[in-house]
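The chain that follows stands alone, in the form predicted on its own, written as structure tokens.
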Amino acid sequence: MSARGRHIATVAGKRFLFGLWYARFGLASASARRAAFARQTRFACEELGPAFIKLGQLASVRPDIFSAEAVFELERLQDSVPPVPIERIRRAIHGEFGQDADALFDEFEDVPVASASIAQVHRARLKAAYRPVFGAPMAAGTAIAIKVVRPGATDDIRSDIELAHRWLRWIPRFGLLARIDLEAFLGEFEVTLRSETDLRNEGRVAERFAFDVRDDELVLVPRVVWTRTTRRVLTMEFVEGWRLTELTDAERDGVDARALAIHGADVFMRQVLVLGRYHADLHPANLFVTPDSRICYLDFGIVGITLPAQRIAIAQVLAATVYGDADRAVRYSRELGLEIPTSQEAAVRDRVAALMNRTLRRPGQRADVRGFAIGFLSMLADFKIAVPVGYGLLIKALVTVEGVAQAIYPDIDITQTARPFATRLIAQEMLRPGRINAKAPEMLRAAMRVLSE
């Protein structure tokens, strides 16, 4: 065994072993087991490096695989490394365009503004004025970003994951995790993991997003320049602001902040239920606050799809979420591909209610959505239902959502926020047309029972 894999052995040994400790040897709540190694599960990735950070990020957005204990646990893991060396990088962008960085920019810092596993971010201007595919021209000096996947980096995170399809062949053989194909999940990482190293995927992606929200003076997305991106390399326009994790009381005095705690809930609230496209992977690291107080959305890796069928379904769980209506909830998951068994029905509902009733029914509190949705997960995991994968994927998004609206402005409350958009749309559904000549009949027959009485 190579030194690396005896260190990977050790590490989650150790971490197993602590894991036990902290769910009592299994005599802790099912519940609690769940969140002891999915905390210790955290700390592995932590100490495993890069490749186990992308697994544990990757995983963080998949509930419908892996439990909510799990999923909100690894959503905490910070993807920072130490930068790789200039000269390295500098070499990376000749061996891109066949000329130096200071040849195609000016001004090219050497020191990165963010270095992470798979690429480093560096600073600089634009040499000549650029007209972008979308958004407005860019005049020459314009400050940009330089996004540079890391050399080697792509190498040193599959060698990693060979050595963890290694280890995963042996854990079905002691019964853990027997309802979680890890071979498929690694497979999917690796096709993640191609996707993410080709940076002209995040630039399309970027774009896409712009033009979804290009009538929206509040949101702000940075301009792809399309003459300096290759596949390893991103330029795109730098941004000021205060990330949402360094945002304090003192930055938040010069915006409106809850105007723009509400207005980026409610453009979550569109791309879901009207454009049918979502920025799925937000945290409070990749996004903004604008000293113009503009939200600005970076990171564009994960993309969730609402079809036109699921839309007013989602309304209506929403809108159950909302008004605390357990038994709406339950009635249009189904319709969103949750198979519930009719034998368990009636104890699902039951739980979901008190479940609304502790985390969003609280007289004179704010209500705990991430709560509830750990507690509805957590309920499907106790009962076994699974979770299908775009329906755990909303769940998680609204949640994140609601983290990022509340680094924002603390006090806001994101059912209220989401109260009249879901009304709305569920109003505007039953006033359609089409609706209403279907259901006509039976508005008629109902009519003439009543005048027939």
Given for the second form:
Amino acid sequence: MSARGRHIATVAGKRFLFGLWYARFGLASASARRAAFARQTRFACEELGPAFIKLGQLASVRPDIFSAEAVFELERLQDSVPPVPIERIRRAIHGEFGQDADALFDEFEDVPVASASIAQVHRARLKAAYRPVFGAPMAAGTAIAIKVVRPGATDDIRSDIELAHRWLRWIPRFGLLARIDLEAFLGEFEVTLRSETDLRNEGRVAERFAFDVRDDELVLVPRVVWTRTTRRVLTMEFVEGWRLTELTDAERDGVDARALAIHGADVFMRQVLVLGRYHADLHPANLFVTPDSRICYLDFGIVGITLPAQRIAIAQVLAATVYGDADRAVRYSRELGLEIPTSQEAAVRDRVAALMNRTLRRPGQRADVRGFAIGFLSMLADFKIAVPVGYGLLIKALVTVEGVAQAIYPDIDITQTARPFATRLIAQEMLRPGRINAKAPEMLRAAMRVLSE
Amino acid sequence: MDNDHFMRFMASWALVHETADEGWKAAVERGSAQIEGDMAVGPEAFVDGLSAMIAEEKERLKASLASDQVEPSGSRADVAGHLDLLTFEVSELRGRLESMQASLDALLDQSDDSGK
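Switching from the form predicted on its own: structure of the form predicted together with its partner chain?
Every chain and every other molecule in the complex is listed next, the one we just looked at coming first.
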């Protein structure tokens, strides 16, 4: 076994033993056991470096595969690593454009503004004016962010994946591991990695997002400079502001934080329920608040898609969630692919109702969507009900929106914010001519019954 | 149906309409007075809130009709939407070409250097 293989085995073994200890050797409740192992998995990913951090991050948006406890624990993985020496970054830029960074950009800064496992970001200024694909022209001297794929980063990650593929062939499958198709998950990870290391994809998704929200003056998406963008280098407008993770009370006071938080949630709902394309990798570190009270979106790694037929069902589930209607939530979840056996339907509905009362309808307290989502996904796991991919991604995204909105304005109640939006959509569906035609005779009969009473 | 019956029927109809209208106005008034969270109190509160939202939308529609901004479907507004999308897609292609050109220039530079 290679030195790297031995290291991975040691860390995995150690964390498994710690997990056993915290799970009271299996005597703790099912949820506590899952939480204990999820925590140790996060620690293991952090110890094992970039490949495992990326793998953990991918797992954190897949509640259809992993337990709710694992998903919400792994989202805490911070992708921040020491920067690559500047000479290697400059060489990478030269390799991509055939020119030095100083010939391509003005005031290229050697100290990076961010450094993650796949890429690091340097600040500079545009040498010449540029007309972007979307948005106002950029004058010479405009501040820009240059994202460069770390030389060798993908090779290290790929060799870890190779190792994982070899191990999967002989690791015994039992319990949870028997249910999860880890080979398929690794395959998906490779595809994601390939997409993430071609930075042109990120530029294209960012522009499409900017186009989708073009009529919204409160949303800002950095403009892409394509003449300075290749597979390994992405040049975008540098946006001044505060990451949501760094927002202090003083900065909140300077902007209309409450309105911004509500608007952020509205933008998400519009993406999911109207546009059909949404930023599924929202994270407080991927969002900025600008001094002129706008929300700036960054990092368009994962995009979720909702089909027209799904949108009404999603709106119904959303309305059921914000109004605490368990029956409606179960009914429309089925339309989204959740296969609840008829024999379990009543029990599921009761559990959902109890969960809603505990998390969403607490008198005098703010609704806890995150608590509801964890409880809901755990309940599905208890009933052994499979979570469809899109459904899981959506639940995860809704929880993230709550986290993001609360990072801007801590007292916001996301269910209150979602109510008018969901209500409007449902009313729109109810008043659809086709539906009125279908329901008119029934409505007339009901009206006659009332009048004759 | 003789004339009296017809008039009686129409009067009933007008009365129903008037009562419904008063009920609607009262619901809008109650809904407008609601504060955050009131809509969830019960079905009546929900209907009041919904009525207020519809009334707001109606006012917006009135304002929009008054400012002559509404155009029939398939009109200039639709064409402008399609034009926006097409312009964006053409610009997207330009972006791709610019990026490819940058990569091509780099490759040409490298082949020139290795040829020297």
